[in-house]
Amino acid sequence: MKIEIQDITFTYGSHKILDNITFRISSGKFVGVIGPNGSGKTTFLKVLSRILRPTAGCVTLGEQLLEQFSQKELARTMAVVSQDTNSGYQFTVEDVVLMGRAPYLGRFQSESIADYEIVRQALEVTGCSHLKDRYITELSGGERQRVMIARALAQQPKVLLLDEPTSHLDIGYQQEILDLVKRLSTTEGITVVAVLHDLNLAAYYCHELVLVQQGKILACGLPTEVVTAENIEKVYGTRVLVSPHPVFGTPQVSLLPGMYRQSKTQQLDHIHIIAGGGSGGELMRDLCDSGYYVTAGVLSIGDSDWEAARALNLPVISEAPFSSVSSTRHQEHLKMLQKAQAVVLAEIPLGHGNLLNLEAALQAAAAGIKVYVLEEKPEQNRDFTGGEGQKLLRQVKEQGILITEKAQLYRALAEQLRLNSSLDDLSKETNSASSG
């Protein structure tokens, strides 16, 4: 059954919750409604289920206006599974699912053998048959959610509305519930509309998505059209990387750190990272999150650490892909190092192409700059130079400070930079007193 939403507006008093929403849901589609808290998602679902009546606009199910359905007709057409699946009453699972047959019973009419058969099928489809004699209050959250979907299926609906069906569930139950819902949509032809918080789950399972912001539709369509870095930043105020799922190609969202903007009057502590081969991405993120001014180099274009630096908008010395560090890039690297208050040598793989990065670390140490050598996995063989790289690394360790875990590194950097700041303040006071 198709659903058409036309110019829906809903207000609480003078506060407009939904603002002129219009879109169409094709029969048998699984559509996800996404958006931040307070954007109007649950209100929209309540309007769609006729719990709330819109201030303006209309909803059409099939060829009939929603308001024209009798209560019993609507219950036979549409089923709703809300967020709250808790029950304070001692009903068995079978009794709860049997409640879904209420729209088909007359006053004082008892359930027939046919009704019990429909309940049996609903329990079987949802994997709840073994729970039928258990009390609903004895079940886990995921089990209760499946039972509520079984009750909805017992209504034999053409439309299923779900309000955050996976909230508070662990990843195993989330997959179980959404696998079930997707199967109902695909094989039974049930039109599904679900409010979802998890963007990755929404993009993975839904045929189409509707992105809501402050009661308006910002985007709707295929997941690849809706889940974009631009849309997510605009709606959620969060920087993300959107990349294809490695197997199925659906968009997957990964968080990126927020950007720290250096004001014209503020001088941030400068830390330089020598990384490569995926050894420095986490360091860059953590140090940026801590408010440091971070630079990096020399990194090959396309290297995962180069991608991380670019995503964080860090100044970075770049070299051509699959090329050794050139003398030109090396000199640029040394100039960048001279401005740093501390240098961190990450646990990089050692190859003939990046030995100049070790030489740069040695020169920084010789110039009096603190060089921290991070080595969390000393047993790991990462020298591919026949010993030349290991020899240079030993020299850097002798001139620098060996660190065996990131937490230790972050504490050491904070302590050093606090000490530097205190010495700078003391020097300024001394100079001021002398000139006075």
Given for the second form:
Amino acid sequence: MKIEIQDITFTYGSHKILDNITFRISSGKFVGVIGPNGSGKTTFLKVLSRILRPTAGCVTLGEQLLEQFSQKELARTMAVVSQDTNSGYQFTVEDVVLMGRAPYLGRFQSESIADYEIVRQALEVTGCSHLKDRYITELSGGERQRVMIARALAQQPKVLLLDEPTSHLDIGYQQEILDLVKRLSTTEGITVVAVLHDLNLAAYYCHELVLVQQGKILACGLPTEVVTAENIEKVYGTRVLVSPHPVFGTPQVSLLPGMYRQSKTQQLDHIHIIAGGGSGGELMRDLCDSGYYVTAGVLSIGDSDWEAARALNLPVISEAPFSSVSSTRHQEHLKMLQKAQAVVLAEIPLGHGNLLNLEAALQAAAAGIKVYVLEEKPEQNRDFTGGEGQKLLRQVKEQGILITEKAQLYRALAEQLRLNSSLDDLSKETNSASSG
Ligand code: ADP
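Could you present the same protein in the form predicted in complex with ligand ADP, rather than the form predicted alone shown above?
Full complex below, order starting with the chain above.
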């Protein structure tokens, strides 16, 4: 059953909660409503389910205006699972799910075997069969949530409205419930509108998304059109990286650290990281978090460490994808290294293409810069050069400081830089004493 929402406005007193919302949901679609707390999602669902009457605008279910449905007709058409699933009454789970059959019963008519069979199935698909004789008040939040979905299913609706149906569920049940909801929309043709908190789940499961901000639709359409870094940043005020799901390509949101606006003018201690192949992302983040000025190189464009450096706004010497480090980039790298107080060589895979990065580390050590060689997994064979890389790495280890654990690295860096700064202070004092 299709749903048309036309110019819906809703106000509480003088407070406009929904502002001119218009969109159309095709029959059998699973639509997710996303947006920050207080943006009007629940209010929108309440208008759709006729719990609240809009101040202006109208909703059409199929070919009929929502307001024209009789109570019973509406209950046979639409089931609602709200956030508040705690009724407080001492009903058994089976009784609660049986209530889903009420719209199909005449006055004083009791449930038939067919009704009990529908209830049994609803309990089964929601994983609630074993709870059937328990009291609803004695269930956990997650169990109660599943029972409420079972009741909605027993209603055999054409439209299913869900307000955060997975908020109390662990990841296993989240998946089961959303798999089920998706299946209901895809195979049974039930139109589903669900308020979802988790952007990744929403993007993974929903056919379409509606992103709400302060009662207005900021974006709607396919998940790839709605879940973009720009939209998420605009609405939630947080920096994220949106990348395609590694298998299915749906957009996935990853958190990024706060707003790093690295500025060398702040005179931060400068640490340079030589990384690649995913060996340096965590290091970069941790060292930025610790307040250092961090640079990186030479990294291939598109390498995950290059992505990490970009996400953190780090100055980075970049090489073309899948290319060996060129002598031009190597020279730039050496210049960058000379300005650092410490260099960290991460556990990079050693290939012919990046041996110049080891040369760079050796030159830094020769110039008196402390070079920390991180090797948390000594047994791991990461030399793909037939021995040349390992030989060079050994030389770097001899000239540098071998570190076998990140925590140890962070302590060593803190100690070195503290020492540097007290030596600096001492030399300033000596200079001013001698000049005075
Ligand atoms: P969301 O579901 O996106 O978190 P809601 O729809 O629950 O947002 O709330 C939207 C806004 O409406 C919020 O500012 C909230 O404080 C306000 N609101 C919700 N219910 C009421 C109410 N009964 N009376 C007045 N304001 C309300």
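Whichever C-alpha set is largest while still superposing within 1.5 Å between the two forms counts as the rigid core. Positions refer to the first chain, counted from 1. It should be emphasised that the depicted structure is a prediction, and the values quoted were computed from it without experimental measurement.
With the core held fixed, the Cα of residue 413 is displaced between these two forms by 2 Å or more. In this overlay on the rigid core, residue 63 has a C-alpha that sits less than 2 Å away from its partner position between these two forms.
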